[in-house]
Structures are given as C-alpha cells and as structure tokens.
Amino acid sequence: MKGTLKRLRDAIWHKDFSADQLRRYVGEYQKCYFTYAGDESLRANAASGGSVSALLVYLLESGQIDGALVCRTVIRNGHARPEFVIARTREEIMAAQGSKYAAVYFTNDALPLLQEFDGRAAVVALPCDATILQRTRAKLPDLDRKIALVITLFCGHNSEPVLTDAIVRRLGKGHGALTGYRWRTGHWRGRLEATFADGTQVVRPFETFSDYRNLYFFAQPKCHHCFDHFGYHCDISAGDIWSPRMKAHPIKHTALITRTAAGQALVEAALAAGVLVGSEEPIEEVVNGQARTAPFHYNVTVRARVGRLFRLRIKDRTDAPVRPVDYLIAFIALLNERISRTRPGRWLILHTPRPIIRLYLYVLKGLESL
C-alpha cells in the first residue's frame, strides 16, 4: 500500500514541461545545482540549506566583496518587519538568515544603502527588486561598478505585514509584546518561531502562516502583475526544492540556478572549496517542485482577463496560453486578495476555523495541480 501511494504521489507530482515552457518559466541559465552549506553553523537558522549565506560569507572572507545587501528581521513597536542592511561580517550575514514573508520597499530602502556604500557589494533580492536594480544600474554607472554579484530568491508572491501581525497576535495572547520572530526555519516546510516579553517562545508549523499566504489572502497587489518566479535578472537564483526525494534527506538543500559566467564560477569554486556540498541536477526537478505555483505566477494573461471583474488593470506581458481551470484559479486568488483588503473580509478570514482554511487550500492546490 505504501509503495502504491508513493507511485501515485510521484505520478501526480511529476509533470512533463516542454523546452519552451522551461525557457519561459526559468529564463536563460547555465546550470542547476542542489546544495547546502558545508559549515553546519550556517544551516542552523537557514530556510533552505544555508547555501546563500555560505556564498556570501565566502565572498566576504575571500575579499571579493566588502559587504552584502541582505534583509534581516527587526521588531518595531512589537511588530516584526523586514529591514534591508549591508552586512559587513559573518555574524551580520547569519543574523539575516531565514525567509521574510512581508512587503519590502527596495527602491526607497535598499537602493540608497547601495549608493552610499563605499565598496564592492553582493546583493540578495526578490526577482522584482533585482529587475529594479538592473534598470537602475543601467542608468548609474557608479552604482553598477559597486555590484559584484546578484542573487535572487524564488518568489511566488509577497504578503502585506497585516498577515504577520494577525498571526503574532494569535500566538502572543497573554505573553506580552513580541521581542523576536522568524517566519520560517527548519527542514522541509519548516516552522515559525515567535518570542515574547515574558520569555515565552512559541513554535508552530510554518503552515500556521503559510495556509493564509498560499491562498493569496493579504497578498501585495503588485504581485498580480509579476511573472518572474525564479529571478531572471541575476547571477544566481536560489530557492526551495519541493522534490519528494529531497524530503527524506536529513539536510535540507537549496536549488541554485546559475545564469552568468560570474555566478557559475562562484558556485564551482564554492563546491571545490567545500563551502558548498552538492551536485548538478536537472532543471526539470526544480520546476517540478514549483509545478503548482510557477506556471500560475508566470500566467499574467489569465490574471489580466479575470482582473477586469474586480476592476483591476493588470497589463498582460506574457501572452500565455490559458486553460479553463486557470480562470477559476485566478478568480480565487484575486478574490481572496480583494476580500482581505476589507474590514469584514479580514474578520471573516481570521475567524474562520483553521480546518476550513486548510480544506479551502487543498481545493486550490488540487486545481493548481491539474
């Protein structure tokens, strides 16, 4: 029975993507690797194997950069917020580990840091922000000369801070103000951690947060316009590997997709030096691991069409083929995001029993898997 279920799971999970689909979803690339940080301490608080942290530390300690633009978590007035900073030491890079699932403002907050920085910098950014950086570098040669390497993180969409605040309130009842927060760490789906003023640390499965996120509740509206899931405009793309065979591995790995000669040379050097441990893998396995979200993310066409029902102007920049089921998926995603922007909608979402939320998510996942 167990073997039959495994074969059924693999049959559902595996999809045959054409060369054209892979090119559109992934963009131009050189090679793909599954890796993890050779230094165990760099994996402790990482979201996906610590490979990005390992590369940044390697660049810094070998003198190839003077700092790295990263995003850390700060607590402001009891609220967990992402904050850009240029890390200049190993410890500062490690302090920024872990995913941050809340809105960031790259143009206002990150670009000034890079422009003021005196030295060579690596940049870790979301795909949309890497595009902003690329356009800005083309206009500002002085900034362009400062950037040694750009790493993008896989991204399906980002969330408004109100979702994080709601989860924190739910976890922190009776414990005082929030003093520390991690959106996601640990193996596979991971866990979230919240620490409060009375010293209590609350640890919950990441799905406590991600169930709402994956239903597009509280999604940033700008994400409806984006089709770049893996990060086209960078040297290396990095992200999770949701491959069934990797779930059983005791160490979580990072998928690294090299796109430029500089990115390829860095990964090869890091592997040779033991900074990274891993192997080259087929790009199809990465895309299969993102087979529900990546195609929908790319398909701006269907969101542009369905968006008219919500009086949303979404420019179609992909001209992607649309199946009948895609209309339903887009309707659910846009409806959920719109509902979560109203006061009655927020109340309804946050007071709906979790089992119903999970059932709703399973329905959406089932549609996305077709």
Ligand SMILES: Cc1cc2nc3c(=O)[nH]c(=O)nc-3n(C[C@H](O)[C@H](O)[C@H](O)COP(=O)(O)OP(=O)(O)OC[C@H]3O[C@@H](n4cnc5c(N)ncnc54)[C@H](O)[C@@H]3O)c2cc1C
Given for the second form:
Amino acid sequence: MKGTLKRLRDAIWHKDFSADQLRRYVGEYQKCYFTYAGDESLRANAASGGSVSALLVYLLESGQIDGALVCRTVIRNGHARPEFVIARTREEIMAAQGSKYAAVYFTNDALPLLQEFDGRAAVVALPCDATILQRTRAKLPDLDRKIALVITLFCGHNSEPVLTDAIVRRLGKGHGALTGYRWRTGHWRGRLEATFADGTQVVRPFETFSDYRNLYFFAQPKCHHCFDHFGYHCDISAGDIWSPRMKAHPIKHTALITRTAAGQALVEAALAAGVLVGSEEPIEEVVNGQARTAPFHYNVTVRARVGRLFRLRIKDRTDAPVRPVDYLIAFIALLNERISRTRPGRWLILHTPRPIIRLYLYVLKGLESL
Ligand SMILES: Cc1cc2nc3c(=O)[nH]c(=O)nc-3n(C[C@H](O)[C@H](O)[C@H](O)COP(=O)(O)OP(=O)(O)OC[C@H]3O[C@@H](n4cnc5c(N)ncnc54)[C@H](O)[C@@H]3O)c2cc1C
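Counterpart to the form predicted on its own, namely the form predicted together with the named molecule:
Below, the chain from earlier opens the complete complex, with every other chain and molecule after it.
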C-alpha cells in the first residue's frame, strides 16, 4: 500500500519534460542549484531558504553594491501592502524578506527609486517587472550603469490586494486594526501571520490564503498574458522547490538558476564563502519542483483561445501545444478570475465553506497533474 501511494505521489509530482519544453519554460541558463542561507538568522523569515537575501547581504557587505531594491510590507490604513524600498543595510534587507502576494507597480513605484538612487544597486523583481527593467535599461544608459545585478523570483501569478484584505478581515474579527502581516514564512507550505491592535497574533496555515490564490480567484488579469514563470531577464532566478524529496529535508531550500556570467560568479563565490550552502542540481529537478504550474503558466495559447469565451483578448506569443485537459484548466482559471471581479462572485467565493474550496482546488491540482 505504502509503495503504491509513493508511486502515485511520484507520478503526480514527477514529469518527464522534453529538452524543447525545458528550453521554452526556463530560457537561457548556465547552472542550477538548491541552496539555503548559511546564516541561520537569514532563514527565519525567508520565503524559501533565504538565499536571495543572503546574496544581497553578501553583495552589500563586500562593497559590490550600495543598496538593494527589495519589497517590504507596510500597513497602510489597516491594509497590508507591498512597498518597494532601496535597502542599504543588512537589517533593512532582512526586514523585507518573504514573498508579497499582492499586486506591485514596478514602473510607477520602483523605477523612480532606482533613477534617484546615487550608487550601485541590486534589484529583486518579479519576472514581468524584470522585463520592464530590461527594456528601460536599454533606453536609459544612466540607469543601466547603476544596476549591478538582477534577481527574479519564480512567479505563477500575483493576486489583487482585495484577497489579502478579505483574509485579514476574517482573521481579525474583534481584534482591532491590522498592525503587522506576513504572507508566508516557515517550512514547506508555510504559515501566514497577522498581528492586530489588541496585540493578538493570529497564525494560520498558508493555505488559508493560498487555496484561493491557487484557484486563480482574485488573480491579476495581466498574469493571463504572461508565460515567464522562471524569470528570463535576469542574472539569477530564485524560487521554491515543491518536490517531495525536499519536503523531507529539515531546512527549506531556494532553487537558483544562474543565467549570466555575473550571476554564476556570484553564486560560486557565495557557496565558497559559506554565504550559501547547497549543491548543483539538474534543471529537470528545478522544473519538477514546479511541475503542475509552470506548463500551464507557459501555455498562453490555451488561455488566448478560452479567453474568447470571456471576451478577453489575450495575445499569444508561445504557440504552445494544447491538450484537451488544458482547455478545462484554462476555463477554470479564467472563470475563477472573472467571477472574483464581480460583487456576487466575491460574496460566493468568500462564503463558500473552506472544505468545498479545498475540494475544488484538489480537482484543479488533479487536472494540472495529468
Ligand atoms: C507574487 C509571487 C509569486 C511567486 N510564485 C512562485 C511560484 O509560483 N513558484 C515558486 O517556486 N516561487 C514563487 N515565488 C518565489 C518564492 O516565493 C520566493 O520568493 C523565492 O523562493 C525566494 O525565496 P528566498 O527565501 O530565497 O528569498 P527571501 O530571502 O525571503 O527574499 C525574498 C526577496 O524578494 C522580495 N520580494 C518579495 N515579494 C516581492 C514582490 N512581490 N516583488 C518584488 N520583490 C519581492 C523581498 O523583498 C526579498 O528581497 C513567488 C513570489 C512572489 C512574490
């Protein structure tokens, strides 16, 4: 029985990707690694293994940069919101650790910070924002000269802040205004933490939020157009490793993909200095850590076709092969995003009992695993 379950689990998690699929999903790269921050304090509040922050601290403290563009959480009028900032100290980098699963506006909020910054900077950005940065650098040589290194985060999609607000409202009943929030910390799926005016700290499994997110409820519409899961335009890409092999490991790791000579040299130096601990891994291992989500993310072709049912014009630049089951997955994702934009839809989603939401998610995960 145990053997059958293990085989079933491995069949769900493991996919054999062709060389062409790997090239399309990942883009150009040099090497891949599974790593974590050698300094334990950099792992405490990290999204994964703290590798991104460890690299930023290393660049800063070795004088290779004067600051790092990161994204911290602020509480504005009782709402948790992401905010770009240029961190100039180890403490500021640490204060901005963790993933912010709410819309960010890179062109309006991050580019001006970089343009005004007097010094060399490293940048952490989502794949779409790294593409914006690359295009802007090509037009503005002054900005280009300031950027020492770009790290992108793997990204399935991002969510509208209204989802965070709904979850916070539910958790905070009777505790007053929100004073602190973390979308996700801790091992494997992780937990979210919300602190309120009366001093209460509510800690819940990350699923409290991510079940809705993974069903594409409250997804940002721009994400339907995106096929860049791993962040093509950067020196190093960084993400989680959702594979059973790593679940058993007591320390959560970050998957790193080096893409440029500068990125490769930095990871090698960080490993040699003990700033990062880890090992080189084949690209198949990294992609298998995203085996369910990356192929659907890449497949704009199916979303462009199904989008017509919802009067959505989605431009397809992938010309990806489409299987019958992909139509169903795309239909669910687009339907869920669309209904979460309507008032009755929002009400229905947020009043549906959690076990039913869970069941719906398992159905979607099952389809994505085929
Ligand atoms: C919206 C979103 C979607 C993601 N989707 C996936 C996914 O599908 N699969 C996957 O494997 N990984 C995904 N990630 C990346 C993953 O959650 C971790 O960020 C990554 O593994 C790095 O972990 P770390 O511990 O090394 O980083 P940490 O040491 O925790 O540092 C993370 C850095 O990212 C910055 N940051 C956080 N949120 C944002 C943001 N919204 N925009 C710009 N910078 C930000 C922080 O300020 C910090 O500097 C996603 C992240 C985000 C924000």
